[in-house]
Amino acid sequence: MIANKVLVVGAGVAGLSAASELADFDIDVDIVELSDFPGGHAIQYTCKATDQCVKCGACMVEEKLGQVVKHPKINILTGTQIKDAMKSENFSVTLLKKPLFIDPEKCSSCGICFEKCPENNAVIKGNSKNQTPFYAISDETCLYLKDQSCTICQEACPEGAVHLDARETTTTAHADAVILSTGFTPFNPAEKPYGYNRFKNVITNLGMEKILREAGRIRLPSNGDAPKSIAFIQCVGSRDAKSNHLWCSKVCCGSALRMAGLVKARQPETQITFFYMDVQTFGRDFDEFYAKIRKEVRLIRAIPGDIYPAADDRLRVTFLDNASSETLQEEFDLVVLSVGMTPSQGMQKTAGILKVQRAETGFVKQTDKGGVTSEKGIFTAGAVSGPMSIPESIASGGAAAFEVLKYLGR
């Protein structure tokens, strides 16, 4: 049998799933990931189980990542992007890899560099035990990379794993097929009238996922106290004509309501309000879950117009009461914005290099075969072609792997 090799662009759950499936068929796989850690956005999500599993899919991401990092047929290249690509009989791809400031062979993930660094976010911490090394150095905020004024992390590392003078490298990879799985970019709500980046106690659903994953309980960013009241606002950047984002991101309702249920289970004294256009169904047990959550969470069918600061870092939310047609105001300790999925920022350049067409939405255009692009030998998986949940992304990755196997005659 002829040895085959596949290049997977993007190490989110869809890319991990496709790589795992292909590797199990004895195919060598290179995964190219732009960020410092594999796992995509979903590796930051928390398990939302209360007294029983609510099928959020977070555990599935950890499982997939664990399978991939241990698989001998898979090579993960983090901090790497496609610079150029050519195709004759197979693909020849030029890869640009950012400087490897922390040597994964030497790093023991002790965390001393993270603890000693004087600059916020200059040393970045991972989100999973399966991310090795567990720390990375930001080329945007590191003081040494700005003006060579600080070498504390390098001097403090007991393993000698930190090399601040590392340089970027260029390599060439060859592949018989390419899977494009660069995922999505969360909508930035800074321009919306909700005070994001201005009011300390306005966060996104992704920020809340990370807090719950790391701490298990919700605390106010302003003072660390437990919030007495939380407002979830849905469809921020989705179904939004002003932003030309007319699509539904599909997963926001399920994610927010599951998080609301988790908070109520762990912090039952917290009052939660859920502002929405309409609730998208999710999962086979939706009716049972929804009936339960309606008893725990106040649901208001309205999207707030503005948020203003109130005393003690509280937030005054204005919204239209549909019953009376009056504008009402209510104060909350914490506001969580459920931001939509938008096309991956780095995907536009990559799609151009690979000559892959994009739809009017900005997501990669699909053919009638689903995840297969119009370019021969290039396939898509996951949210690169539109919003998907974790289970849908995993299934999409498996479908892409199946199409690749057929393409390779396997």
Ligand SMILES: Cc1cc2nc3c(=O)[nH]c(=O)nc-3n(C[C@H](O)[C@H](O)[C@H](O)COP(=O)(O)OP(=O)(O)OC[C@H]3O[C@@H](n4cnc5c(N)ncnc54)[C@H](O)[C@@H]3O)c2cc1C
Contents of the next structure:
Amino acid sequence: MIANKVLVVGAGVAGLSAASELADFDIDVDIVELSDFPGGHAIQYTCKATDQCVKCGACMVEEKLGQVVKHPKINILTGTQIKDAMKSENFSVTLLKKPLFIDPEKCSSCGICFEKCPENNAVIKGNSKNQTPFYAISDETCLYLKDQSCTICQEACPEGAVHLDARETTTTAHADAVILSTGFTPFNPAEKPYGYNRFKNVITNLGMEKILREAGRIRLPSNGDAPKSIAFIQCVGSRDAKSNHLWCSKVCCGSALRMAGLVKARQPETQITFFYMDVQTFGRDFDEFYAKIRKEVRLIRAIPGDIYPAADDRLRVTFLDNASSETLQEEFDLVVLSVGMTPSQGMQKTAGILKVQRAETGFVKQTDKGGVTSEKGIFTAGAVSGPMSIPESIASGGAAAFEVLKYLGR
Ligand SMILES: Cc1cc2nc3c(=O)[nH]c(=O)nc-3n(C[C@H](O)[C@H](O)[C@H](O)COP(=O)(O)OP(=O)(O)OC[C@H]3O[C@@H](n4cnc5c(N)ncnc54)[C@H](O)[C@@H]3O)c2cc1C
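So that was the form predicted on its own. Now I'd like the form predicted in complex with the ligand, please.
Now the complete complex, all chains and molecules, led by this one.
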């Protein structure tokens, strides 16, 4: 049988799933990942189990990543993007790789570079034990890369794994088919009247995932105290005519309610209010979970208009009361904005290079067969074609792999 090779662009859960399905069919796979770590958005999510599993899907990503990094047929290239592509019989793709400041062969993940670095966020930590190296150097904040004024991490590394003078490299890869799995970009809520980036205690759901993953309990960014009251605001940047994002992001209600359930289980004294338009569900057994969470969380069917600062870094939220048609105001310690999924910013240039058509929404357009794009030999997997949950992204990765196998005549 002829040896085939497939290029997967984007190492989120969808790309990882497609890659592992293809590799199990003895196909060589190169995965190109723009960021320093594989796993996409979902590798950063926290498990939301309380006394029982709530089927949030977070653990599935860790499992997929674990399978992929060990697979002998899969090669992951992090910090890499497509610079150019040509297609004749197969694809010839020019890849641009960021400088490899930390040598994965030498790094033992001891964390000394992270501890010794004097600049905030200049050495970045990964999110999973399956990410090696577990540290990366940020080209935005590293002092050496700015003005060569600091080499502390390089001197401190006991393995000699840090090379601050590394240079970017260009290579060529060949592939018989390409899977585009560049995912989504979270909506930036700074344009909404909710004080994001201005009020310390306004965070996004992704920010809350990070706090819960790292600390296990929710604390106020302003002073580290446990919040007594939290408001979740749904549909920030979804179903929103003002931002021209008319789609529902599908996963935010389920994810926010599961997060609320986790907070109630660990910090039962916290009062939680959930402002929503319609509750969208995903995952198995959601109805059972919803019946339980409705008793623990106050649900208000309204999307707040504005947020004003109040004393002690509290937040005054205004909303229209459906029953009385009056505008009401209520204060909370913490506001969590459930930001929606928008077309991936990292995909814009790559889609252009690969000449893949996009829909009016900005997501990649598929033909009526899932995963098949306007370009022969190029397929999509996951949220690059529209909002989906983790289980849907895994299934979509499997479907894309199936289409590729058909395309290759396997
Ligand atoms: C706030 C929020 C909470 C969520 N919570 C849940 C939940 O609890 N449960 C659930 O099931 N789903 C949840 N989801 C949905 C979940 O995040 C997605 O289903 C999943 O991340 C989609 O995976 P993906 O691989 O398609 O995309 P992504 O996770 O976005 O991964 C795409 C990857 O492609 C890379 N990339 C981008 N551009 C390029 C490029 N040009 N070249 C190379 N690589 C590139 C990115 O760096 C990234 O690593 C949530 C979504 C949001 C917004």
